[in-house]
Structure formats: structure tokens, C-alpha cells
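For reference, the chain that follows is the form predicted on its own, supplied as C-alpha cells.
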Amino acid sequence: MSKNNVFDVLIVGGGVVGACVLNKLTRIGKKCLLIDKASDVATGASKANSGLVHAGYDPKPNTLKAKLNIRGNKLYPKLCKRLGVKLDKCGALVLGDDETQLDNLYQRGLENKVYVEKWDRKQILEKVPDLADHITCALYARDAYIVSPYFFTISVADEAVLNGAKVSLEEDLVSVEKKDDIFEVVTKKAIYYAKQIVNSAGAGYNEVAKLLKAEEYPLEFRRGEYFVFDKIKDFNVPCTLFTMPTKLGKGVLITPTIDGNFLLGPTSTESDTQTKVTSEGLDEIRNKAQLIVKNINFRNAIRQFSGVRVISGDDFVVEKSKVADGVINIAGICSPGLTSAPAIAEMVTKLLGFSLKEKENLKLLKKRVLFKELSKAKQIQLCKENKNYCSIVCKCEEITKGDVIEALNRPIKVASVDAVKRRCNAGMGRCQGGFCFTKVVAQIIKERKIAYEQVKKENRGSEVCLSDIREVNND
């Protein structure tokens, strides 16, 4: 074992805390390398959530919640910018019909320093001028914000390896052993040194900390199942609409996207690891939604989708491993976690012995800009320089081959249908990827360089294909 083969971290789990933790570490000039088991980065809780940078209003006063929500929401911008990820400042409204529970939630967005207001139903009705009958009263909380989760998290990835990063996908690890402070962590491909690790393995964190022989933790799983609205310029909701939260969760919210559809749900229903979507979920959230706006026609969802949220206790569990020296545990990242994800990087970065001052000269990610994007003068001009621009692969989306092979050719290397999809959104339009799937599928052949039964929808065993047909006939 070489000293120029150790790491000086490794990072187990590619969900957005994961991800932003590598990007911190090497962003300080620390060697690391980050595996995850599935095909990609972001696909898991980190993708199938309802993409809000929470305010901070919500979390008690002094958790972890509460101080790393609050720090997270002031990250957010200047790395949003720094990375080229769309975030849009909508704020959100928390509606509801009890004066004593609004007060309740408003005083404890005092407590935790955020700007809130109190706001009556003739307020709240010029800017939603659908609302349900029944409420009267709102917090309004001006700091929300809307990102794209799986997008942002691929990006936050994708910088870390363009600064020299590494990360290892369809990892699956067998054992850890501590030789002479020094950690051998072996997988089914490959054998890694590092010198610390962290568990940010989500749902897998107890699997991992096993292995570690760190600490486990009691995890509660909840899904969470949600519609996804059209592109539908007479739904009329500007911002995020929250009802009273309870003890299961914020509750059926209805949430602009950042790429202009439109969110409903989620549900809270204790479950196992995996993701589906049931027929009570979804009349459970056509029933709380009308209770939020009037006249929503369900006939303008196009898809229905589930996450499962990991819940350990009342609060994150982020630490320095009391029994194995040289690990750090993180551990029940639910609801804030994608708003708090860059702020536990930071205390990370502290527990693992860093200073949080970053290199100078750092590679900057490549803006991405979708060919529909651009203005009709540099579309023509771009068209003449590259005729995969010419070529339109998503019709819903207007996605041509040359964003899809920008797509295919940003720092980490995929080769699924859906990793393409989260990159570029193709297949992400009213069809949802009935007429580009095949498209998108023979760009990844080609740039890939693999076989058709190679290529997969999102994770192993959703190969696309098995066998040529004419062959098995062969036989």
C-alpha cells in the first residue's frame, strides 16, 4: 500500500449530504473518493423529494435541525451561483384556520431568527387567489426557496470531480478493517484506503456502520408519495402552500417546481426501504390538496412518484463515532436535509479535524444552458456549429441530441435512461419519455461505447433489454 493510494476520506452514499460533503472536503484540498451502490448519485431520498430550501421556521429551537436548516438556507445562494443550479426565492405560505397554532409556529420562527410574518385571509388571497374557503390565517416565510434536489446534488458532485475528486458507482462493500490507522475498505470491485470515513448511506446507514463497527441507530422509514402537475400556466400557485405541520411532517403541500411543473403531496406512511405508489396515498393527497386550493383537475397530473424518508428520533444525527476512531456518522437526514445538506458538510469538515478555508484557484463547473434556453440568434448560430443541436430528441421538453450528449459528458459518467433524464430532463414532459426513450437510449449506446443490453433505466436490474431477440430465436 502506497501513500499516494490512500485517501484521506472516503465517503459512503451519493445523496445530496454525501455529495456536498466531498465537494467541501475537496474544495479544502483533501483527497477523497465517495462509492455508492447505486448507478448514480442522487437516487434515492435526494431525488424524490419536493426540492424546498426550507426558511428554518419549522425545527425546534436549538437541534441540530434548527442551527444547520438556518445555516443551509444562507449557503444556498452563493452556491447555487457558483455551480449554475436554478434557485428562485418564491417563499412559501403556511395556511391554516387556528389563530393559537399560527402564533405557535410564528413565534418559533422568532426563536429561530427567520423572517416571518403573520398574514390574514385578504393577504393571502392576492396572492392566491384560489384558495379553499375554510382558511383564514398564514405564516408567510420570505426565504424560501425552490432548486431542482437531484440536479443540484449531481452538480455539488460533479465540481468535487472536477477538482480532483473521485466517485465509484455500483459499489457494494463487503468488509472495513483498521490496519495501522489506516481503513481497508473492500468491495466487490476494488479495495480503498482512507484515513477516515463517513456514513452518509441514508437508508444503508446501519448496514455500513456494521461494518465500521460504529454505532447503529434505531431508523424509521416513511414514504412519501406525490403527483407531478403539468406545465400549466392557469394553476394559479406562486409559491409553496404548507398546511399546518403535526408530528409526521409538514403535511400535503402544492409547490411550483424550478422547471415550471407543478407538486402535490407528500404523503407520510411508515414503510419499508421501497419506493411505490398505492392508490390510498394518492386519494389521501387529492383529498388534502383541495383543502388548499379550490378547482384542481387531476387530469393534468402526468406522473406519480414516491421517497422514502430515513427518520432517526427527534433530530440529525451527525458525529464523531464514539467507539470507532476515524469514522463520522451521519445518520436520519429527513425533511430539512436537502436544505441543510451544505451546512452539515461544514460540520463535517470541523469533526474530521479541517479548517473550513478553501483552495484558491478551483475549477469552475461548465453552466449548463439547454439548447431551448438560448435566444432564437445563438440557437441559429449554435445549430450551424454542431448539427446535434439540429435534432430534436424530447419533444415535450425540446431537448435536442446535443444536450444529451452534453448530458452524457459532464464529469461523472453515466450510462441509464434516468441519470440522462435528471441532467437534461428528457423525458421529463407530458409523455414521460413514451416517444424519447429509445432516443436517449441509443445517444448513451454510442457515446458509451456498450452494448444495448448494457444500458439501463435507472439502477441494476433495470437493464433496458435482455438479449437480441433474433438470437434467442436462434437457439
The other form holds:
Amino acid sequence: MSKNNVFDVLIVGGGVVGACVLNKLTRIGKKCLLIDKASDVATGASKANSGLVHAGYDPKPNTLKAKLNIRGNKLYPKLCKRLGVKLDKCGALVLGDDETQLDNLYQRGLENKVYVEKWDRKQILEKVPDLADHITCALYARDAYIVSPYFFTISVADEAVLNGAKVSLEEDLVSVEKKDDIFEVVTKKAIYYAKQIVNSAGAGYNEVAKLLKAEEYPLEFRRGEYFVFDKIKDFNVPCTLFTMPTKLGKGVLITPTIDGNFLLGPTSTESDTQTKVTSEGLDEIRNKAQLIVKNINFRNAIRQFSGVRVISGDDFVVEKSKVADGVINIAGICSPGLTSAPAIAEMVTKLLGFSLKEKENLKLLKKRVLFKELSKAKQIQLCKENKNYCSIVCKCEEITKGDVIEALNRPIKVASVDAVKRRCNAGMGRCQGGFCFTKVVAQIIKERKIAYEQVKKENRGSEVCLSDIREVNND
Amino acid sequence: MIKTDCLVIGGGPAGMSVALSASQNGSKVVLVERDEVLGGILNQCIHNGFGLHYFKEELTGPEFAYRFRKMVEKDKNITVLLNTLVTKIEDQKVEVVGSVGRETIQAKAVILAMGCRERTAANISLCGTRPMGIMTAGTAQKMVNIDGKMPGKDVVILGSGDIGLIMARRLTLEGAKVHAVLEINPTSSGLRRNIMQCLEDFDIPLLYRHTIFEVVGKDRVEGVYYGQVDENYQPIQSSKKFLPCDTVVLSVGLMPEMNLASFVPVSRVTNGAIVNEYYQTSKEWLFSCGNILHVHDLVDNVALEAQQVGKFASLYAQGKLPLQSKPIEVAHTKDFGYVLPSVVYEGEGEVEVKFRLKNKVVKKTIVAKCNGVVLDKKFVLAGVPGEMLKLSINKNGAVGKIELSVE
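Return the form predicted in complex with the partner chain of this protein as a structure block, the form predicted on its own having already been given.
What follows is the whole complex; the chain from before opens it.
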């Protein structure tokens, strides 16, 4: 082991938290490696959630959740601007029919120093004309934002790589030994050396903690199911609409997404780590939707998905391991995890014993601008310069071949159809990849110079085809 | 800006046929196709059974497309723009991206001929995980017939639409084992000949009133829980069984997608535009034909319909379409799925009305009446919802409303 091969910090787990930690540590000049077993970053809870940057009125004051949520919320606008990631400051309303409940929530908001207002039905109706009849009041939180959770995570990780960090995917941890204050991390692919290790493995936290001989925590998994709606504007939802828990139980939320769709959900069911949708879950959402706005037409739903949140007690765990020196434990990052991630990164940086001061002359990520987002004049010009932009791959989302090529040539190199989808929205429209799936596969083959059989939908084991025709052995 | 008389969107059978007809009726035509070749979905339908009505011989999909393509290529009044996608339609101006770069095309008449798309897993709220191996029959067909790749070797097909039936046979011929075709309805929407030639000949079971309850598998499909449904299409849990497989092929219906022209009223039944006798939508310059108007049973019928519409659009572009007289509503009893067009105009001559039955009928007569007077009737020996039927109505003297009924 030469000195050059030793990473200052090795991060296990490439969700939004791991990516933010990687980004921050790289920016203060540390040599870092992030490993993940998946074929892309943001394939767990970070890709399947509501995509909300919470204002912070909700968490119990003085908890880690409250502190990190509020700090994270403050960090987002600047961070997204730097990364060129869209953030819509649309605000949020928490709808209800009980003034006392509203008062409690309002007080909590004030305690957490979040900008909140109390609204009556008339005020809400001005913003939300299709409001359900029973709603009488709402808490308005000005500083609630929407963001693409996966594109944010990808961009955070990409920016780190651009500035010298290393991301290695499809890594399986075998063993971790500490020798002379240096961790020897053995994976099925390679041996890595690191001075400190951050466990941000999400649902896999305990498996990693075991290898690190660090604290394990009882983890609870909760599945949240969602409907995604087409961009057709049947009804007007200009901001995130939550519902207060009522006699009828905990409600669901409806929110615009940064791409112009709507999300409706989530349920919250005790589960294993399987991300599946169930008829019970979908029915629950269908029933509860009426308690928010009227006239939701489920014929316009273009997808249903679920994500699994990892919960460890009432609060987040972000701490220095007391039993494994040099290890940082991050566990139970459920909601508001996406919001808190940049703040968790700062906290981890301090726990690792570093200052938050960033290096100078860091590189900026090239801002993603999809062809469809350009003005007509710029589209005409781009088409003349590069024929790839004249060729539309995904017709529902109007994604060009040029957009797909850009997606495949970002700092982190990916080779799966879903990874392309998360980077440029190809396949995210109403036909759900019916037309573009094989076209995206063809582009991956070309850019990565791999065989058809090596292209995956998502992770290892999800290869898009088995063989050429007539080579199937079905004995 | 490109200017033309008629702009046809879509270069499949409907688009090629409508373009040829518009040209033959004296118009300059621009035909826009998003793919690299004309032919649309026919290019991947390498099985036979096409052209029996139109060409009076049995052709494969690519052969059927080839005949039209040759005619289009020879026609000097038709300009074909390949690799070109329409992104917006607004007041006779159409925005495109493609081989001509980023352009605007202005046309006197615009004809929608984009075909339809397959309904997805989301459209039927398919439960379970989202691994590799769940795909529409069309995607599976493209992988096998165009890319030469096998999507899987142990297959369950959900839905018995024609493409699903065709793919059951196709995948079997390529070495896969198709374990079952599950159909939630008591009858299949697929053609009888396809059920015989694609399933029965290969001993593939077709289970009516069955559906998938849940797809299982993390990265790759590992199997499905399936079973029977009751009269309300609710799963009967006691019938639930597990069937290991690596691929789920969906053939759960086709639907026109009118998002490009969302400004015109659409039928809740066909999902296509509501049109009059001349196949004009609510915008008189915007015409519709083929599967974007209503999903057809046979490509031959698509080509024939498009041929009629090409004439109307061409006449309109030249200002020669007959002035519209008083409208007559075309109504129908509950025995019909839909009747099209929904409006015809008072005057002389015959008008062709197309319809689909809601349920199977045996030895019945379809009657078109106006104020109690029978205008036309047709005896049906055995009519099924899967089949598109036609009736020629002599509209002389008809006013107000024509109603179709089954007697």
C-alpha cells in the first residue's frame, strides 16, 4: 500500500446523503471514494420519494431532524444554483379542518423559526380552486421547494467526480480490517485503503455496520406508494398540498414535480425492502385523494411506484461510532432526509474532524439544458450544429438523441436504461418507454461500446435481453 | 417555413394512404414520419394476414408497407420528411424537429395519422415490483423482429389482444416457453384466426377471467401471482397461484394518443377525436384517420378509411369541400360501443357509418332509422366487438337524428 492509494474517506452508499458527503469532502480538498452495490447512484430511497425540500415546520423542535431540515432547506437554493439543478420555490400548504391542530402546527413552525402563515378557506381557494369541500384552514409554508431527488443526487455526485472524487459502482463489500490506523476495504472488485469510513448505506446500513464492527440499529422499513400523473392540466395544483392527520387517518399529499407532472401519495406501510405497489396501497391513495382536491382523473396516471424509507427510532442517527474508531454512522434517514442531506454532509465533515472551508478554483458542472427547454432560435441553431439534436428518441418527453448522448457522458458513466431516464427523462412520459426503450438501449451500446446483452434496465441481473434469437436453451 | 396544401402526420399505413389520396385529388402533400423509414408498426409485424381486403392477397406487414412506400416514393406531389417529429400543432402551423432541423410547416389542411400506442402496466395499475422483463407486446416484438434479441425464455402474456397472440407464437417459434395467456375479460378482443393459429396450434393455454395479481422479482421478473377475477373484475384470492417466469408481455389494449391535438374534443370511448362526415375534428382544417381516430381491426380498413379522408382533406385545402348544410346527429343504442362519424350533413347521397358492437350478437339486423323511417339495414350472422362493421346509409331526406339499433 503506497500513500497515494489511501483515501482520506471512503463512503459506503450512494444515496443523496452519501453523495452530499462525497461532494462536501471533495470540496474541502479530501481524497474520497464512494462505493455502491447498485449500477448508479440514487437507486434506493433517493430515487423514490416525494421530491420535496421541506420548510421545517414539522419536526419536533431541537431534534436532529429539525436542525438538519432547517439547515438543509437554507443550503438548497445556493447548492441547486451552483449545480444547475432546477428548484421550484412553490411553497406548501398543510390542509385541515381543525383549527386547534392548525394552531399546534403553527406554533411548532414558529419554534423552528420557519416562515409560516395561517390561511382560511377563502385564501386557500384563491391558490387551489379545486379544493376538497371539508377543508377549512391551512398552514402555509413559504420556504418549501420541489426538486428532482434523483437528478439532484446525480448532480451532487457528478460535481464531486468532476473535482477529483472517485465513484465506483457495482461494488460488493467482502471485508473491512483496520491495520495501522488504515482501513483495508476488500470488495469483489478491488482492495481499497481509507483513513476513515462513512456508512451511508441506507437500507443496507446494518450489513455494512457489521463488517465495520460498528453500532447496529434496529431498522424499520416503511413502504410509500405513489401515483405519477401526466402533464395534462386537469386541475390546478400550484404548490405542495399536505393534509393534516384527521379522524380519517393520516392523509396523502399531492405535489407538482419539477418536470411538470403530479405526484400523489405516499402510503406508509410497514414492509420489507421490496419496492412494490399493491392494490391496497393504490386504493388507499385513490380514496384519500378526494380529501385534498376534487376531480382527480386517474385515467391520467402514467405510473405507480413505491419507495422504502428506513426508520431508526424517532430521530436521525448521525454520529461518530463509539466502538469503531474512524467510522461515521448515518442511519434511519427517512423524511426529511432529502432536505437534510446537505446539512448532514456538513455535520459529517465536522465529525470527521475537518473544517467546512472549501478549496478555491473548484470546477463547475455543465448545466443540463434539455433540447426541449431551449428557445426556438437556439433549437434551430443547435440542430444546424449537431444532427443528434434533430433526432427525437423519446416522443412523449421530446428527448433528442443529443440529450441522451449528453446523459451518457456526464462524469459518472452509466450503462442502464433507468440511469439514462433519470439523467434526461427519456422514457418518463405517458407511454413509459414503449417507443424509446430499444432506442435508448441502442444509444447505450454505442456510447459504452458494449453488447446488447450487457445493457441493463437498472442493476446487475436486470439485463435487457438474454441472447440473440434462436439461441435460447429451454430444456 | 415550409408551405403545403396538406400536411400528414405519421407515415404508417394511414399516413401513406391519406397522402396518396390527397395527392391524387390534386394537393401538394408533406408527409412527416418520426422513424427512419415509412411503414410505421407494419415494419415489425413480420407475420402474414395483411392485405386480404385491400390487395386481395395475403401479405406480411413489411410487404404491405413496401407496396404503399413504393407508391408514395413515385408520387411527385408528396414530400416525405423522415426522422421528423411533430412537437406542436397550432392554427394550421405545425412545429417539427428532424431531418429538416427545427422547422415550422404551414398547411391548409392537417391530417392526424399517427396511429395509436399500447396501454402500459400503469394504465392497468399492474401490482408488484418493477423489474426488467415487464414489457408491452410491441416492445417485445421490436426486440425480436428488428433487433434480433430474445427478451426472455419463460413468458406469461397478460391480455389477449392481437399483438399479444402474435407474440405468443413468435416467442414460441424462437425457443421461449409461453406458459399462459391471461385474459381478464370473458372474451378475447383478438381475432378468432389468431387465437387458433397462435395459441391453439401451439397448445398455449388461454385463461379467460384471469389476471396477474402481483409481479415478483427484484432485478428480473421471477414470477407472477395470478388467478381468477369475479364479475366485477375483482381478484378472487382463493384462486391465487404462483407461476415462475422471467418475462411478462402486456397486450392490454391500444389507445390513440391525442396530446398533440388536445385542443379538440375527444370521445371517451375511442379516445380519438370526435369527427363529422368528412372526418374533420372541431377545427375544420384538422382531419383524423386510422388508429389515431379509432383503433381498427385490420390494416386494410385503416388504408381504406385514410383513402376517403385524403380526398376530403384535399378538397378542403382547395376550398372545394361541400359547404356544410344542417347537421344530423348519428346516435346509437346501448348495443354499440361507438358509431363514427357522430355528425353527418343533410343532403343527397350515401354516407358510410362505422361501428363496433358492445357485445356479441347472433343473427341480428343492424338498422339505421330517422324519425321511424328505416334508411338502411344489415343482417349480421355473428358479430363480435373485436370486428369493425360498416353500414352505408342513404341520407336523402334525413333530418335531425339518425339512430342505429340492433333488432
